[in-house]
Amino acid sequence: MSAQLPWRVAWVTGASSGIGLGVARQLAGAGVKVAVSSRRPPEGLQHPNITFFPLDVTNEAAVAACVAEIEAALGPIDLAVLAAGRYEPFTAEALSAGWFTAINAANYLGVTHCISALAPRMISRGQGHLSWFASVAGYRGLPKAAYYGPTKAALINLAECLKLDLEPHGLGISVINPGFVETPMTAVNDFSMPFLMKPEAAAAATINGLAKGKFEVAYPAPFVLLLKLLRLLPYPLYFALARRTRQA
């Protein structure tokens, strides 16, 4: 990763663990002032360029107040990396409306709360970069992902919409679509995870993609290609393959 990054102040949500934590560390190490937010303080994240701002992204008013506090303390936010999210494996036997609501609140609405607080400020300045984590799980319906996958599909669609609407105002928009990454979120999975990545490698790939101004930052490449090819299949063939994978 180049030490010369185009941002002075970055905001990273979901920074208590996983990719968000890695992104915060690597940005700070490259000289960026980083505001990190999560419900609990990140462990072992002491760096002179990092300031912690506690936040639950599902609270819209708290998000707006947090953005104002960050900009008052550190200056205008140049880059937002919205990594806060939740995951719960789906089982048909334990289908829960509560989980649909909770995962949507954290994954989708949490991002919209952050965008709503940040975009007007960035538009008034005529610059800024908004990015958020979706997932390759948003490409197509996958087994055990009924709580999680639809929120990520919505985030991909949101990025496509906002690129068209916000780009004319000078804003950059990026959607980050990781495959399987070794984090506390994926630790609950009871199935084999192909092309499993370390969070540090995922964080580096994220920052490199954002620094290049990519709309979609997706990794690892072989898994992304495979799932994009599956997205092209007609439903009967896709469902036949997906059922075989589930039974494997």
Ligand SMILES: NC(=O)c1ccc[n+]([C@@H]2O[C@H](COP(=O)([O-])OP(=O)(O)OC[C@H]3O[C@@H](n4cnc5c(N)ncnc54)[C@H](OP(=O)(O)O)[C@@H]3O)[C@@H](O)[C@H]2O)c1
Second form
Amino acid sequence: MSAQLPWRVAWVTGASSGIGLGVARQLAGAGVKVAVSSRRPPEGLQHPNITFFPLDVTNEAAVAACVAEIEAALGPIDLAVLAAGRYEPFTAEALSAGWFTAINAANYLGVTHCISALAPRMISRGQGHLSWFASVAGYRGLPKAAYYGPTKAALINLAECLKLDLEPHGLGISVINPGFVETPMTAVNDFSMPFLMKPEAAAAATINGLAKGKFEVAYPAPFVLLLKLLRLLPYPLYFALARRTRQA
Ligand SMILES: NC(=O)c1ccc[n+]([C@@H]2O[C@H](COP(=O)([O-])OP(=O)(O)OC[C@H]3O[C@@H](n4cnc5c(N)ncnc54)[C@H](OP(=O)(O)O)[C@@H]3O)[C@@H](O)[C@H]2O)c1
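Complement to the form predicted alone: the form predicted together with the named molecule:
Now the complete complex, all chains and molecules, led by this one.
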């Protein structure tokens, strides 16, 4: 990452593995001071620009304390990249209320805890950029995605709402919608993943889209286009096609 980036201090959650780890590494390499948060420390990520602030994003009070601690240590956060998230494949035979709650707590409520702690600080400064990972899985209902997909659909809707409400206060909002990326999260998948990307490429695409100030940062382009076209289909046609992927 060689281009000059417009941020001095960034906060990346979910930085102990996968895309979040790549984003933190690339931002730090480009000269941004990066606060990284997850429950486990980011393995093998040692860089003078990186400071680890352990955090469970499901704990609202801990998130508020963490944001205060980061800003006291590093200064005002200009950019938040909220990548913490969990996935569990849904099976009808083992349907579990517990998984609905756990995935919602990490994916949706985790992001709302971070926004609630940070947005008021950014509003008072009249600047800042908030971004979070949803997914192309949030575009339409998909097989095996009942725990995960609805949280991502909610995060896309949340971004649309907050863009309208926070933009007048000088804040930027972005939602990041990746296709399949090769990380510990997708390692559990027992099906072939089309257009699978490496986490480093996903991280670079994320930072590039955020630096351009895009509202939606979505990749890879061919898969995104395909899924956006599927979104236009009427239900009978969509379900007929989606059933086929379930059998594949
Ligand atoms: N991989 C894909 O194909 C794909 C596609 C679309 C969207 N996404 C989204 O991209 C984001 C990153 O995913 P990834 O593939 O890089 O997954 P990953 O490698 O499994 O990383 C997930 C990160 O979230 C953290 N995390 C989970 N629960 C947490 C909690 N309660 N508090 C704090 N941190 C927590 C994990 O750290 P700890 O366990 O150490 O806390 C880890 O650092 C996620 O939001 C995911 O939904 C991924």
